[in-house]
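One chain comes next, on its own, written out as structure tokens in the form predicted on its own.
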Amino acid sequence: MKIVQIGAAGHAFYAYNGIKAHNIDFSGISAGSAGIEAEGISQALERLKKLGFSPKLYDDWREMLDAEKPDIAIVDCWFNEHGKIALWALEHGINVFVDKPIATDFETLDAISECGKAQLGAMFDARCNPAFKAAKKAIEQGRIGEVRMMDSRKSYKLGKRPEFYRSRETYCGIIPWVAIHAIDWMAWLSGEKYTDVSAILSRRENGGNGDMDIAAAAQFTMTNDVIATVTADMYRPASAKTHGDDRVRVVGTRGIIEVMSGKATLISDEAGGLIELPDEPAGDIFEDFLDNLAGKSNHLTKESAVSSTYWALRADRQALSRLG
């Protein structure tokens, strides 16, 4: 198997650990049309080095995925070109392991979404996070009874951000870019699917980022009338212990599960009380991919990728039409 890279200006080492476990051929690298010092290519191939992969620098992908012929590509450049080069990718009979979000427009996501040639898979890591899969595992035990609510929160630091933060062409926004995944794992978690959405956003005190959006609320409605909120903010204190604070409450009929500061817990009569959940084994989101490939169903697929990338578009949009 052979796989390339293009971009490196997200999470593409999410994959690097499953490349090396299974000697696939790393055979290329590339950037997007941002170029190779804008999206990181230099000290993407000095970890690579470390990590004893030597891929060929391209100045171009489509070159490269023409020569190289790749299995697979992972697709991690500025967020505007995700769509753009996964879809190319996907036509040419290449399969995809493409970060979030996995298209900035609604015309090239149903392109992908009807694209059948290859598959796409999406690096939503809080699925193999050892904590959520707790929450997931409880959920599917009816410890909670049925879901019906759920609030999520994501919180980051705002740190120096390079220069493409500063345009909407760009920076795709918070919400698809950081809500994202609390819209992605609050489907996961209760099984339920978005049919409604509310959203604002805010770009006040961006720390001189242009017109980047710094935090953002939206309110959902799924299926069965279960209630999903979320909140993103860039705003996290630089003397915090970790650059992120996942959380996310579910609210059921018997029981409320908690995960955060990296814990799940759960309280309900039938647990006596409040209790600690165990982690479950950490998972490889690049591993669940290959699994897909090689046949093996399990819950990263395209599908609930699009779905997630879908809702966070909708509640970008409608939260933009706010702003006037």
Second form
Protein chains: 2
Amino acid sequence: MKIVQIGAAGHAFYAYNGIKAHNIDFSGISAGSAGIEAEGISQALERLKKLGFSPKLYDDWREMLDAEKPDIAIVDCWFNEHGKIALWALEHGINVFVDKPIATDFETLDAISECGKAQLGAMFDARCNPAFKAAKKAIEQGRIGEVRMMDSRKSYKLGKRPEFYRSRETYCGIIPWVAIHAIDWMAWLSGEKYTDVSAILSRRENGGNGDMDIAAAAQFTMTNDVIATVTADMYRPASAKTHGDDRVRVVGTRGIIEVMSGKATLISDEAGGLIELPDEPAGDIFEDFLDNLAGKSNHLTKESAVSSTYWALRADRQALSRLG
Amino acid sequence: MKIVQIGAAGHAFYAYNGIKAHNIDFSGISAGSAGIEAEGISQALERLKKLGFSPKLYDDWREMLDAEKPDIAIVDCWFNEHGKIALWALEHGINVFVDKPIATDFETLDAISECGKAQLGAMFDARCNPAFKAAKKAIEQGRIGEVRMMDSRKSYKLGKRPEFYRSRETYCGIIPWVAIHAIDWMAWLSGEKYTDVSAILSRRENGGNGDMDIAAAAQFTMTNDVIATVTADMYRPASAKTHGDDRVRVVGTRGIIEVMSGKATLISDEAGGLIELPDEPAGDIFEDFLDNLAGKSNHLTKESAVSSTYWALRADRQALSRLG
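Could you please show the structure of the form predicted in complex with a further copy of the same chain, as a counterpart to the form predicted on its own just displayed?
Below is the entire complex, every chain and molecule, led by the chain shown above.
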């Protein structure tokens, strides 16, 4: 198998352990339209060198895909280019491992959804987290009965964001970039599908980052009358112990699961009150993608990536429409 | 001072310590329209006897108010009668200490808002909670900078609910009865005012309680672009250590406060990371009401009770409209 990387603006490195473990040929790297420096390619090359990879550096991603004809393209450019590049690769029969959101407009998302020439997996890494996996397992075991409501939190440190976060032309917004994780994990954890959304965002006090959203909330209805909510913000103080404060609570008819500070807990009468759920083994999101390609798993499907992106975009557009 | 009680369906007992401490004459008690048994008057009389009170039992609340001419009427009947009885008392110059919501329709709420003949305070007891007071103090001290987002949780044990919860005719719904606490405390904590709301509720899997809502979410915009959200449910397992799981997180530009399990914490760079905020002394919501009547405080105002009720009703109606 042969793999290439386009851009290094997000989480392309999620694939590196798997590439090494499977001796996949890491044959090329390029930027998207923004260029080598803007997309972090230099730092990525240093990291890749340390890992023993020596991909050929291309000026143009299309040229690279034509020349290398890889089995997989990692797509990790500026966020508003994910869709265009992913679609081009898919249409040329190249499987795509792409950072979220997989597209930032509905037209491209539809085209990705409809293209049957190759597979796509998105970097929803919470699905591999030991505590989230423990929650998923307990839900599947029926330990909370029927899921009725979920609420999620994504709170990040702002730090110094790259320039492209400052503009909607290049940055997709906090809902498709941050809240989308929770949108994905709530569908994954519950097995339900979204049916409607209402959302709010704010750009005020965003640390001088142009028109970047810095806080948002979204509230969804799901199949079977399930309620799902998420808040996302970039106000987590620099002195906090972790970059992110990822949380989810899943309220069921017979128990409540909560993931917080990297641990899952369950309250239920069967459990006799509050207990900690043992961690599941950490997964690897790229391995899940490879399993999907090999037909060994239907976990990290294109359908789920399309759906999570669709509802993130719906929420974003709904929130934007309030801003006028 | 003389006080009477109408109904004992909710939290009238919040007033009992204050009545005793101030030697207020507890002269009468009656039910609202639902009657002695349905409104828990018998149990209330037993409790009052133990406390050394011996109010005269009246068959009719209007007759009692006419005969006793009290300074204060505690209104704690079936929830959908709060507004009618509170308004009657106010219009007769009697101050009202009423359980939330203070009304369940906009017309009565408007009339209460406009009546200038007496004062009203509502039983928003979180304002007296040591951890919530610690959060309020830290916000006022500027320790989190400017408030940008808040999210709240109200999760209760279902237990065996009285019959009147089964019908919208007699029970106002989970948003005006439960989520309203968070609606009130988020306005109180932030000092902001609500400007819009979107909400969802579900009645599915409600333990056989007729058309009682059992889960809800509401999402508000506030002045200064502040985002505020709340979820409310009655799925907390019986084996949980406390009846309720009250939480609030207040995200500011320079820090984040979280109240959880009866403790307030702060994360901020000034604090050097995560610290626990010391409890403030517990308050007494009835004492706050007395202070307001005496002109010594403007904490528990009619205006705030009207506003919290208004936004709870707005949220409820918005959620109901989705049910079709």
